[in-house]
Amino acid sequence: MKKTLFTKIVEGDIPSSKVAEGDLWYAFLDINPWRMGHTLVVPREPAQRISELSIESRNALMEGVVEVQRRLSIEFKTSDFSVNVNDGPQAGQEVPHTHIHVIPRCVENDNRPLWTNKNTSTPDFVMLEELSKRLQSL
């Protein structure tokens, strides 16, 4: 099976802005976020659909989502999140590797930029790295 972009990220072949990780999952900031803090949680097990994951990986993936929410809630002072899965290409999945989007939702006037549409400009890798470091320390 050909390695996906996310498998290459999980294995460290492609750099990422890590948020957190567990034995069976890895979480990193989306380089083209819907909102600041938009994080992807992926299983280390390569599988395109949730139903193809082992029970252990499915359970661990949700533990990863909760851990990411914990960290994002501290950084963005919110307990509200959009949590989304596009399970397969017809559902809008762009990378054929199961992943969960965790997007913090907070008040727009808290001096943090929030985008209503996906940012199509060049990723701000410096900002992503700074946020990554803060989130890893939580």
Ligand code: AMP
Given for the second form:
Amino acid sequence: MKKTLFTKIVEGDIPSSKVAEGDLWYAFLDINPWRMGHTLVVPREPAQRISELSIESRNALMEGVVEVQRRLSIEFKTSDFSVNVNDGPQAGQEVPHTHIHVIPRCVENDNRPLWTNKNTSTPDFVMLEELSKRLQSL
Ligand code: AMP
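Shown: the form predicted alone; wanted: the form predicted together with the named molecule:
What follows is the entire complex, opening with the chain shown before.
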């Protein structure tokens, strides 16, 4: 089976801005964040849809979401998040590897998208790297 982009990220073949990891999951900053702190939590198991994951990976994935929320809540001083899954291509899934978007919602980031046109924006790698370091230390 051809490896997905996110499998390559999980295996370290493609760099990412890590947030946290567990035995069965890995979390990293979205390269085109809708808002500051936008994180993707992915299973290490390469399944496209939630229903195709093992029970262990599926349960662990939610542990990953909560651990990411813990870190983001300290950094962004909020308990509120948008948690979103596009579960399959017809639902808007771009990368065929299950991933959960975790986005902190707070006055500071004003629920305002960082980029209005994702396709033409250039990722801010310096910002991503600095935030990644802070989140990993929490
Ligand atoms: P979805 O549309 O639900 O499949 O979300 C895919 C997400 O992956 C989008 O928000 C992209 O910005 C993000 N993305 C694509 N490539 C990368 C990458 N190399 N590193 C981090 N995030 C990525």
